[in-house]
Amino acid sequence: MVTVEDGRIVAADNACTLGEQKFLGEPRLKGPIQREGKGWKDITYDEAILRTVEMLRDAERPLLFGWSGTHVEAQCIGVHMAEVLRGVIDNTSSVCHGPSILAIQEVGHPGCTLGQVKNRADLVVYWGCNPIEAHPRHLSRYTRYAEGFFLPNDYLDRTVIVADIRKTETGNIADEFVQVTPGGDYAVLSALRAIVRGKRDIIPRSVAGVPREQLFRIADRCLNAKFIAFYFGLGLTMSRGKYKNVRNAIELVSELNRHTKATISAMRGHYNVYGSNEVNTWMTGYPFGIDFARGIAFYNPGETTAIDVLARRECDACLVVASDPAAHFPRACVEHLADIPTVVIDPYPNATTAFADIQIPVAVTGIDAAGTAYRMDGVPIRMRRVLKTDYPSDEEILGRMYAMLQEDHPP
């Protein structure tokens, strides 16, 4: 529940630690600002507005980036953006979860909701993850303390196995913890998938510094589990491998339902990451990366992703909506973003705050705007908004901009 006093929140109860910083928030610009000389100035949003749709129409190759952390509604109007403008549309995870998209197209993607894992699942796997510290309600709401319609007794009737190079939080409160070495997991991957098809006699003593005997142990778990919840994070997709130790963990999971049930799924980040990537499929057939220099959709993850294209200086002006590349891109990337014209479109001030020319603080979804998102196991949610303030959304922004530009390019 959220307690709304004298026009903000003082309270959300219940919220987890991640949901607690967003609902009670931190400061947020009264308005737009540009960058003037080394200081900036207080703009109006038409102002605003104008002079970044100036910026877009200006530019040979411009890039959008970001669309994770903002609705569904306005990621469309993103898209359409790009393909007017010919430029380049990219979203977050091509920095994180890209790998898993790239492995799901190549395999498939045997997953289910969260509330099949909350009633079903005897046995949890989280690899490469954290989520006590990164999706602090996971647990309690869906996996290790959720009583589910056909368990329960909550955590005596499931068990969790954590697999990561070191013991977090979430290891510590596992039935199992595997420490792999790092840059392992396909080993360990493949040694598993070799003793669920019986394959037993060949694997050596240790894998990845697993040893045998605790192998033989979790593929005999796996064996015996009535159904199997498989969850995989960053520590899978962004290690040696990448893609292709998504792809085993996907095959592990199709060996296990020759003989169970399992699924997997990838934990994800953003709010509506997986909303940008549904967004774009449906628009374009692409999930992310998605290049309109020809006139039509192009993907190439390794061509047309955000940090290819800065990495070459090939883009000459950045959109940034809902998101903060300055804190994640490679320096290379952040120093060409300085040098280009750069606006972002933000609630509040972050890292890529500091070179951008122009800043446009909006709503919040879920707080001050409503909007639709995509939970992590593709569930669209709808989001009303529990505050009413004075800031737009950033579907009426770019709804703006969009109509502006096609006054260049009627259709």
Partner chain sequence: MNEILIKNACVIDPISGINGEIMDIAVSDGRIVEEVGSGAEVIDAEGFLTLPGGIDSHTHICGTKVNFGRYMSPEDMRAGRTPRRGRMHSTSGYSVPTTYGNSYRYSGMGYTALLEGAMAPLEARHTHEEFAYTPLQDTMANVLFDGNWAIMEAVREKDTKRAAAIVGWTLAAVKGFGVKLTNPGGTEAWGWGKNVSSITDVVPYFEVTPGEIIDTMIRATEMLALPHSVHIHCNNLGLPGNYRTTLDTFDLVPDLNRKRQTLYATHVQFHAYGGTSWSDFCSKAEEITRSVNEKPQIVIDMGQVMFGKTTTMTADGPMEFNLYRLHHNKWSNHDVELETGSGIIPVLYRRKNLVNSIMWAIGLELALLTKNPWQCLLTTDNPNGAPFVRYPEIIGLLMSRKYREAEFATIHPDTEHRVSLPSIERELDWQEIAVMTRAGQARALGIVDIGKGRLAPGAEADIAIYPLKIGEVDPGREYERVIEGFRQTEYTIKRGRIVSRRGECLVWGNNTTIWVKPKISERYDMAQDPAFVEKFDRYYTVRMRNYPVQEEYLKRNLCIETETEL
Contents of the next structure:
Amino acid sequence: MVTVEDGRIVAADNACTLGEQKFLGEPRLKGPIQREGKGWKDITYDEAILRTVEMLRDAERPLLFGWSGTHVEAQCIGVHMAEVLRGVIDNTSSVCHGPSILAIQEVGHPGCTLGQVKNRADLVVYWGCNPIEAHPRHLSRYTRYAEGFFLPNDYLDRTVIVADIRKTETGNIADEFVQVTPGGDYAVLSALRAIVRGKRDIIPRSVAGVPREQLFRIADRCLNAKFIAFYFGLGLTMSRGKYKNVRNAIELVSELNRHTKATISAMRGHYNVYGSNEVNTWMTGYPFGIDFARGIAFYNPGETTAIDVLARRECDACLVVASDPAAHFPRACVEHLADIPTVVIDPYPNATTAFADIQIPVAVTGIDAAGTAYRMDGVPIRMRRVLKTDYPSDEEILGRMYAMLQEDHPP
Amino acid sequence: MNEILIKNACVIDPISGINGEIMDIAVSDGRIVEEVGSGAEVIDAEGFLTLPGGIDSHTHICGTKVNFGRYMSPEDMRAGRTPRRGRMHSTSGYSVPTTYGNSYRYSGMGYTALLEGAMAPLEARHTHEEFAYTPLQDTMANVLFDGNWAIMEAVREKDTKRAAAIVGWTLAAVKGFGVKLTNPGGTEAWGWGKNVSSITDVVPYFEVTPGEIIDTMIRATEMLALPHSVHIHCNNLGLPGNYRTTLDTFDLVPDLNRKRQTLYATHVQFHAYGGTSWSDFCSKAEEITRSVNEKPQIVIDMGQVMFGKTTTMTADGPMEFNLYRLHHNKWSNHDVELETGSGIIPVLYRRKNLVNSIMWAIGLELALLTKNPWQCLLTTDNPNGAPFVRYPEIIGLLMSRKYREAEFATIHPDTEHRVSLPSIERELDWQEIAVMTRAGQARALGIVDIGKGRLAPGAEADIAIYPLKIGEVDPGREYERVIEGFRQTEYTIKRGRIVSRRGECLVWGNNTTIWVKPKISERYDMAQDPAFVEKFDRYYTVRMRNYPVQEEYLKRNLCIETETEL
Amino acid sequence: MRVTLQVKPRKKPFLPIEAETIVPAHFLDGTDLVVWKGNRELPLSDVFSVTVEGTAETADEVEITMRGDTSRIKRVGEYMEAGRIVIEDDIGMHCGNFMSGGTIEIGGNADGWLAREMRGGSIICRGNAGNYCASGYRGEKRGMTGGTVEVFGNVGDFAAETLAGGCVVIHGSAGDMAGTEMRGGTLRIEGDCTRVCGNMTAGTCYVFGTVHDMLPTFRRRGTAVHDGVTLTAFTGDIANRGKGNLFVRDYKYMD
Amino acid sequence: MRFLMNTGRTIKQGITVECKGSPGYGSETSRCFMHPLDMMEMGVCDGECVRVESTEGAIVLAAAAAESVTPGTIFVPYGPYANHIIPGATRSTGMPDFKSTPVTVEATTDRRKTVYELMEEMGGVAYHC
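Could I have the structure of this protein in the form predicted in complex with the partner chain, to go alongside the form predicted on its own above?
In what comes next, the whole complex appears, and the chain from above leads the way.
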């Protein structure tokens, strides 16, 4: 439910605190801008599109990055562009759950949709994530405070365990908080796997700050639960060991399935980052970090992912769509962005604007553009348009660019 | 108007009763016609075998589960990578190729229509999005109802009409084609890590049995006059001794439809197992086919296994977990709230493995022992038994005893004591292969009337011309030529356009999604049923109004509206 | 035959060159080969000054020497079956991937994925090697299956990941998670490392330095003397039904 | 003093992330949450500036006391300030060490830079609507 006054959204009900801000974001660019020396000038959409196409055409190794903030339809065009340009295409999962994907590629992913958790999960584990701050609605919609079909007394029926290196807000509402020494998640998860396998005798008095008794107690809670929903976050993907931490968590959950029902899922952010993974996968075979330099899709995160390509200065042009790498990438990456031609397609000026040669404002999916987004559990959702503006959609802008690029390569 | 005249085609069109006649085929505006004008493009078929476009009545090519198979398998993607070329986009993958990979390879083999075997309604939008990137085939999706809460409640109340109303509403909402039951009841039990083990087991909480679900859904399907029958993946897939469950299921099926079967049982190879454990595992294809031969109301597909690497994926979550425990490889599972489940694991079928060898034999036995080819269709349950690119080899095996013997000599030596394959002399002929790969599919799916699976005037111009001169090839001896011939068409024509020439795809297909909308009176409209709406909004995590797949997701499409009893 | 490839100066020196064409067998038919710079295909001679001395009948008789800044040249020696490649300075990623025979000698440092999925032959690296030295590929269960890799310096993280056969010797220290998911072969680390052999199922690993943050799921089996040094013997990884052998001189748990 | 720097999302960072030019975003992402005992040891009070240095460089942040932060670690909300000193290397996984960068922290009288000052320092040009 949104309230519109003078073509601008002034209130958004029934959205979470984070969602609300998406509706009430800062003033948008009125039209495309181009950097001129130490300043900026306004240009037309036609000029902006043509110059972007020229920049991409000239590049020997263009990077097309972002994609999490836009709709599936635009993401599909992005993949076709990367293919025709023979560039590298990557999305923001390389800085959120890319490691989770690497782990899934090693051991799979016993998961489920959120409704399974809501209706069945009597034990919820949050590991290295802090949904109260990062996913404010998660607990009330699906876990701690949610009524489920088989759990009519939400709060009383469910147990919540939180494991983290610091006691976050989510840790405060847990039935049990597990304080892990930074960098110790892998060891703790290994220990739990051994315990679930009946090898309690091997466990030392304490593992990465967690006392043996607590490890046993957590394992017992899991073994006695009817349905375990294990959620993990950036605490596993970004810390030492990266994807191996996630792999270990998945293998713990797989092992638990020999005794009871257990599922595991990543707490994903960036509202449509999963859509980008899905699109990339059905079109190229790989969820992120795809290098088309040789015409075929090559995938090797750590080499073909945005951070690595930028920090190692391996690209010579960058198209940023619906994301803000200058705010979220290490400095070495941002400094390279400053050195190469960069175009940003985004409704709002952001930190990356400062490094753009051109920025093209577009409609916002779910506000003035419709489109598809994938929820973090893989359920695709139709994002409706609630406001009519003159801004073109990402799909439209990228579609025009792709049409021009195709002229270079007639069939 | 786009017109083509195909001259000197050696046509086999079982539905029209044409068997190896040399004739011309005229195509105008996407349809087969009596004649075309002088300006028509002329294709000389040179006496090559010309069949209606291939139809796969059970394959997994699009949707959440298939895409997760890709997502988790970068090692599979390393095989089969091709760059963008001409009208063709880049492709990757062997057992779970990208959408373009599937579409181009199927098209190169002459396939023009595909039925995605399992679509979870909650995630239907995803399937339709991938259909849009599978441009060279018409697409249909069977909708999973095996663990649907509202259906199970209707079954418990013995309210077939309500079950039919739910099916009708759901099919129309998610733009689905037919009713799929995967391990009915078992996927709900798997929500608690459990399973059902016979058609009389009781599903936890819901207090219904798989048999009751199957029976109600068969009757509901006929009440809705759906083009396709209930499409079942029986309980106990892949377990020794499961043939009894399969026979019990077949025994439930009344003969309710004059135009087609009343039950389509899929990948029956995985359901025709004898023995009590893996140690006395054996084929029960004879028992299964005896039942099929007695029951014209049943059609099965093979679910043939071929040796090599592949990926198994099914809505049957508990079965995949059992496979994971056997193989210790990676395992994915995805339960879908209030509806169904799914699982995925990679497998390697090995010649030297006794169980795998027996499985390979069972699929062939089913096809060879089913007397009527219209009752046993050729599939691998792609990619579960093998990727569909192995179909030509299966055709070779069915047409040549010599080939079967040559292969048999390379598999586990104990296989011969567990199967009857070596004693089967039957070699299928060209006509029977045409039935098993297109005509039979069209009839079983109920799409003959919309012009599929035949080449008579009025039919859709979906045509496959293979570089095979059937008068000059002895399939029994020259099976390698048969395999080569079916691997790649000279021409694949779809909706009257040449879409593929010797494996090179030439157009952006933009083909049709076929879906079904039963006409249901307001009284049975679930969208206005307070109890249904209330439960929906309470226990799903999407609102009921956001659930239906919007028109935007259907590219070109054909809606079959049915007259129902509701 | 001696082939010398001297790198020419480049305008964009950081753009990677993919040069899987640089394997001895290819030079038997001349030097008319191509490499890739980003998305552009270039003649070998655009990137290197190429000199050839002598002749060869088989790849065994070909020796390639690479000089200059080769640090961004990837995939050298990929699928190499015979002959010899000498790299005087640093080499880019994926050197010796899928190699099944012959020898590669690197005078400087090697970037990531040195000897990925190697099958045979030998690689010697005089300097340090990057991450994923002698490792496998994403999603693949088995990595290196044969041959030997010897690194005289240190290696980065994930060395010998999914090692399934062959021998990897690291004279310096290894980073984090060496030998993780090991299922065969031998890994020998002369220096220190952290969290070694997580999730290993089979194979043998020796650490002659200290293992930091030793994983708690390895069962101590007593001691063993190897190359004159007394090591503590473990089996594991117990978290994973593992039956791998891990021998370490010194270890510290993270408790 | 030596610390391990952890970064992550906070609700304020999430609310302000769509408005990078806003003072709210700048002040939230330039906070350095520390255990009060660590702050006492360093003689830093809540709100005072600290200089945090890694192998990549240094950045000035405002110290903020938080009992929840493990002694010996600091927590900085995910954003351009923390990223100024996080190495670009990913251990070949694609993911930088966002949660485990070794740093030294000391009190300073220098002031915090604005987000745009940081951007300009790296070669960017601020755009003002």
